[in-house]
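The chain that follows stands alone, in the form predicted alone, written as C-alpha cells.
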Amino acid sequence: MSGQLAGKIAMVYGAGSVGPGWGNGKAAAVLFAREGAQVLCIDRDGAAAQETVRLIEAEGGTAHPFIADVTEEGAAHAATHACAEHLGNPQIVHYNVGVSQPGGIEDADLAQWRAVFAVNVEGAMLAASAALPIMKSAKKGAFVFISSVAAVASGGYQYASYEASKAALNRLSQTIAVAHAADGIRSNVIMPGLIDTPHVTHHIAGRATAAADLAARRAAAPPMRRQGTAFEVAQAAVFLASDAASYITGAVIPVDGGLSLTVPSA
C-alpha cells in the first residue's frame, strides 16, 4: 500500500461485522491499518472487534480491540482514553455505527424513534466531543463520518427515523467542521449507497430466494449499475483521513455509484 496513514493512530467506532464478509467499518479498519495506521477497533461485540484486529496483526499491522456501547455517555471517553493508553492520541475518528428502523411518521414509536437518534446522532456527537481536546491541543485531526444517501434521497419504502438521523449527521459533521477548522481539524462525511456488506444479509438470514431477489434489485439501481464493496466506502474514508484531503473539510461525499443522482428505486 502506499502509506496514506503512516504514523497516524486511528479510532474506529463500528469496526466489527454482523456476520461473514466485510461491513464498511470493519473494511475501513483493515484498510487504514494497511495503509500505516495504528488502529482502535471499537465495537459493542467484543468477538468481532477482536476478530477485525487478528485480521489486522495478521497482515503486519498493530491493532487494539475495546468494547464500547456508543449509546453510554462515558463510552467515548472510555475508548478515546484506551486509544491514548494503548496506542496513542488520535488524529483520526472514523464513526461507523449506525441503525435503522422502519416505518414513516404516521408509524413512529417514539421510544424507538429516540434509540435511533441515539445511535446515529447522539453516539457520534459523544465520539467526537471525547477526541476534540486532544486534537485541538495537537492542532491537527480528522473526523470522517459515514452517513448514507438516505440523508438526502427516500427510497421505496419509508425509514424516517433513519433519514432524519442521517441528515442531522451530515449537519453535525459540518458544524464541527466550521467549528473547529482554525484549530487544525477536519469533519467530513460518507454517504454510502447501496452496498453489499453483511448488515445486508443479516436482515435477510435464511431467506435466500429474498435475499438473491433482494441483491438483484439493488445492482439494478444505481447507475452503474452493481452494489458497492465496503472497501470502495474505505478507499474513500481513508482519503479524507489522510494530509491528502488537508484542505477538504464540511464535505458530504456519495460513495454510491450515481444512485443519488436518481429517484431511488431500491
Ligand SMILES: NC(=O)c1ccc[n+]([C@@H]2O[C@H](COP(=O)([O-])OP(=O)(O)OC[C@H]3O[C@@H](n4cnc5c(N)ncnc54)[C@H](O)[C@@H]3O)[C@@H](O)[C@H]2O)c1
Given for the second form:
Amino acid sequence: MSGQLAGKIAMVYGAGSVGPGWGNGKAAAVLFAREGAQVLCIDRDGAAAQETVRLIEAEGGTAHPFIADVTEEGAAHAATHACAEHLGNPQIVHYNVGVSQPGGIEDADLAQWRAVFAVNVEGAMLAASAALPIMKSAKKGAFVFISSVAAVASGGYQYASYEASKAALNRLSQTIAVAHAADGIRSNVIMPGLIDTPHVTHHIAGRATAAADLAARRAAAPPMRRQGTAFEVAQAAVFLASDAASYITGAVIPVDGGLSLTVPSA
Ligand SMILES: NC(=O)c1ccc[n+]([C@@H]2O[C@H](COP(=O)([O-])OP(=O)(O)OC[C@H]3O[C@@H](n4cnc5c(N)ncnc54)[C@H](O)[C@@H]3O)[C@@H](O)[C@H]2O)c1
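Now show the form predicted together with this ligand, given that the preceding structure was the form predicted alone.
To see the whole picture, the full complex is given below, headed by that same chain.
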C-alpha cells in the first residue's frame, strides 16, 4: 500500500458487516488502516466492530472498537471522545451506516420513515456535528458520506424513504462543504451502485427474491455488467479522505459501473 492516509486518524461509522464477507464500512475501515490511518471502528454490533479491529490488527494496523447506535443522542459525541482518548483527534469521519425499507408513498409507514431518516440523515448530521469543533480547531478535516445512486435514480422496487433520505444526505454533505470550506474541512459523498455485500445477500435477497436470481439481475444492470465490490467503494473513500483530494469538496461521486447513466429499455 502507498500510505495515502499515513498519520491520519479516522472514525468509521458502521465499520462492521451484517454477515460474513465484506460490507462497505468494513472494507473502508480495513483499507484506511492499510493506507496508514488509525481507525475507530464504530458499530452497534460489538462483535462486528471487534471483528474489523481484529482484521486490522492482524495486518499490523491500529484500531479500536466502539459500540454505539448512531440514532441515540450523545452516541456520536461519545464516539468522538473515545477516538480522541484512544487514538487521537479525528481528521477523517467516514459515515457508512445506512438502512432501507421497501415501500412507496401511498403505503408509507411514518414510524418506518422516521427510522430510515434517523439512521441515514440524522445519524450523519450528529456524526458531523460532534467532529466539527475538533476539525475546526485543527483547521483540517475530511468527511466521506456513503449515500447511494438511489439518491438520484429509481430501481425496480419502491424504496421511497431510502431514496429521499439518501438525497438528503447528499445535500447535507454539500451544506457542510460550503459552510466549513474556510475552516479547512472538506465533505464529499460516494453513491455506490449495485455492490455485492452481505447486506444484499442476507437481507434484501430474503425480502425480494432468491439470492442467486437477485445477484444475476444486479450483475446484468450496470454497463460494466457486474456488481461492484466493497473494496471498490472503499478505494474511492480513501482518495476522498486523503490529501490527494485537497481541492475536492461538495462532490457527489457515483461508484456504480455506469449504472446511474442508464435508463431501462422499454
Ligand atoms: N450494497 C449495496 O449495493 C449498496 C448500494 C448503495 C449504497 N449502499 C450503502 O452502503 C452502506 C452500507 O454498507 P454495508 O454493506 O457496510 O452495510 P451493512 O448493512 O453491512 O452495515 C454496516 C454496519 O452498520 C451497522 N449498523 C446498522 N445500523 C446501525 C446503527 N443504527 N448504529 C450503528 N451501527 C449500525 C451494522 O451493524 C453493520 O455492521 C449503507 O449506507 C448503504 O445505504 C449499499
